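One chain comes next, on its own, written out as structure tokens in the form predicted on its own.
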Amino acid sequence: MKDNYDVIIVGAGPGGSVTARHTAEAGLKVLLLEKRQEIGTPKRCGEGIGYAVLDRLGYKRDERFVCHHIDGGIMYAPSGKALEIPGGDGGAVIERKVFDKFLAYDAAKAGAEIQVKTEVTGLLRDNEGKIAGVDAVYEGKKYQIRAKIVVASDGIESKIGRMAGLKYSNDLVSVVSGYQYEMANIDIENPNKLYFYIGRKIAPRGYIWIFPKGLHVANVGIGIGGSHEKTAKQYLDKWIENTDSVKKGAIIEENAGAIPIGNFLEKMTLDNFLAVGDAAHQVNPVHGGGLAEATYAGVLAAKAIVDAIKAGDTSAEGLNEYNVLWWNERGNQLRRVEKVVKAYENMSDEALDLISNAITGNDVVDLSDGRSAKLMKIILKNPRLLGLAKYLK
């Protein structure tokens, strides 16, 4: 490591690396560091991903790190009736550990410099307070580290987004609580599509999830919001309990994790700083993946630090083109989406399938992408649903 970059990069998450490799494309200085001794590792991830992702990233349908293709997905209401959710362009469940590698290749083949197993403990300020770098430690040795910009891209907890003074507000309405099993010898009856099971009884304000990663192999996995008596893995040991073709199967990896869903941040830039993924809350509330935005908004920012730096204005106005690009790409259809989600999470198991019985799978596709026009239709002519009205005005 050098002791100074254009620009500084913690956490070597799908975001970190995209911004990474664009900021180095354009002739950059780059560093890239990551605490943990291995990229990609443990993955948080239900590991599906659209092709569209892929292709915008500029990665075949067959590279090394796609296990499975995906066309389409299959959701269960409470009273077990199932909605065929159309795929559109398709997608694939993923190896996460092989696809942030290949982020990674891909920034360091642009320039980038990668360090792992590197924690950044502070940061550096001038003598006008403001960030100018990173303090950081490498097996035992400490270093000071300069740069003009520093982004943080360190997960949902994102220390480095503390430190420097973004405002969160990590409240347990907005934290889902995750759990999955990576799971083998499990019975799947069409392994081409994603499974969705909701209801308040076996996932209060969330889902379960099978994503087949073969014909035989998934990840299973649950997503529950606020505080409940059991936590995240008790309800998901005991849908697998009681789910036929899943007990039966081998467990060979766990992971666990919490994931922001809404309560996007208005403002992700500081003077000399920004933030990325899910360090930003760019995750999609309706499902909590955050793979899409991430890589989406590692794009924008790095043409926001580019001009910023070669406008010789790094300030927090400087890379305020990052909040406009952000939020008129891809924010303010979030926020659409976390309004529906907002409504789903007050819904009694009754309600949903009062509205299951109401809307086909394409409907379903249209609450992901935050049209609710449908939605607020069923709800208006139905007196036990007006309630919800309001969380989607």
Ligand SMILES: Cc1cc2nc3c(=O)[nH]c(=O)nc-3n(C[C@H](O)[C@H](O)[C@H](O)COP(=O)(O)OP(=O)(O)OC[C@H]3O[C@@H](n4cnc5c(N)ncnc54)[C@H](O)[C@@H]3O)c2cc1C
The other form holds:
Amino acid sequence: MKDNYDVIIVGAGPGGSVTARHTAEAGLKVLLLEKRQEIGTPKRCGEGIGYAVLDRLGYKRDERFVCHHIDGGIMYAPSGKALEIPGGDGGAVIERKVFDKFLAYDAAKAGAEIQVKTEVTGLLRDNEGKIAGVDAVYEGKKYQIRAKIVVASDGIESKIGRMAGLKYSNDLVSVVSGYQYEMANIDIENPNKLYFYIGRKIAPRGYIWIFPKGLHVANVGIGIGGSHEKTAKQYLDKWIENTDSVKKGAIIEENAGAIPIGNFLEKMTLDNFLAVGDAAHQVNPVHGGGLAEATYAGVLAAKAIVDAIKAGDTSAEGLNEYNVLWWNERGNQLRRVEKVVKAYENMSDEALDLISNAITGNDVVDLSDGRSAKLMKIILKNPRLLGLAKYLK
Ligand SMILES: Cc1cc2nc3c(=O)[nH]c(=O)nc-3n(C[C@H](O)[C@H](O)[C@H](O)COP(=O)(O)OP(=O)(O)OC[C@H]3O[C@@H](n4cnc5c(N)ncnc54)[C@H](O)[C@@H]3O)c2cc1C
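Switching conditions: you have the form predicted on its own, so give me the form predicted in complex with the named molecule.
Below, the chain from earlier opens the complete complex, with every other chain and molecule after it.
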């Protein structure tokens, strides 16, 4: 580890590693710091990913981290009605522990230095108070490392984003609590489908999922929004208790984690600083998937960093290209998705049943992409749903 870099990236999750790879490929001196002793472990993820994302990253569909191929999904409404969701280009349930390392291998291959077991504890500031590097601790020893730009890719907790002064909303409603078991010896109706179970009674303002990693192995998890009498784990345990095909299984891994939902940051840049991935709330709010968003944003962030360093202007203004690109390519669409989520969060089980009787699996895909015209039509036709219209405007 040297004491001066072009870019220091805090957190070697997917967002951080992709940013590191693309900045290093452009010839910048890059340091990627990760507080955990092993990249990718423990996972906090259902591990579902679309093939389009792997294609974009340049990975093959049978790479070592792909556990199981997926060709669509089934969504169960509270009434038990099943909606078959088309699979599009298909996808996979992956092994995050392997995937995250693949991303880090590629960053290293491009020339980035990587240092694990190194926690960033603070930000260095220059005489004008602008960010100039990081304080880090490795094996009890403190280091001060300088850089032209610091990237916060330290996940949802993002202490670094807060220290830097990014304007996060304090709205707890915009965070979903997740809990998940990886379970073996369960029965899965069709192991090539992802399963989603919705309903306020089983998973208020969220859903329960089964993401198969093999014929009888799956991530079985829950995300719930807001605060309730029971915890996410208690809701999940109750559902498993009532689901014979899953109840008989053995738990081989247990994870908890939060997922940012909406409340995107208008500006993800400050002088000499930007944020990527969960640290910038870049998650699709309808299903909580953040792998696609963190890796997409990593590429955009790297472009803006390289351009800013070339131009000799790493101020917030100099890095603004990142805000512009992200809002144009992802943010505006995700904001439309956020509206759908707001409507969903306010649906009773009765409303969910009424709506799921009137839509198809294709409509579910449209909704998860923020296209809500059909839902609006259904709402406007049904006096019992009218109260939901305001969320979609
Ligand atoms: C229960 C659950 C299920 C999910 N399921 C899916 C799914 O199926 N598909 C999907 O696409 N997304 C899913 N997600 C979301 C997905 O996991 C995240 O969006 C994704 O990991 C974000 O990547 P990231 O690089 O932004 O952050 P992270 O993957 O969180 O990486 C942040 C890294 O920063 C490190 N770090 C933190 N602080 C410091 C510090 N001070 N110094 C050094 N290192 C630091 C952390 O150790 C970590 O390695 C799920 C999330 C949860 C909680």
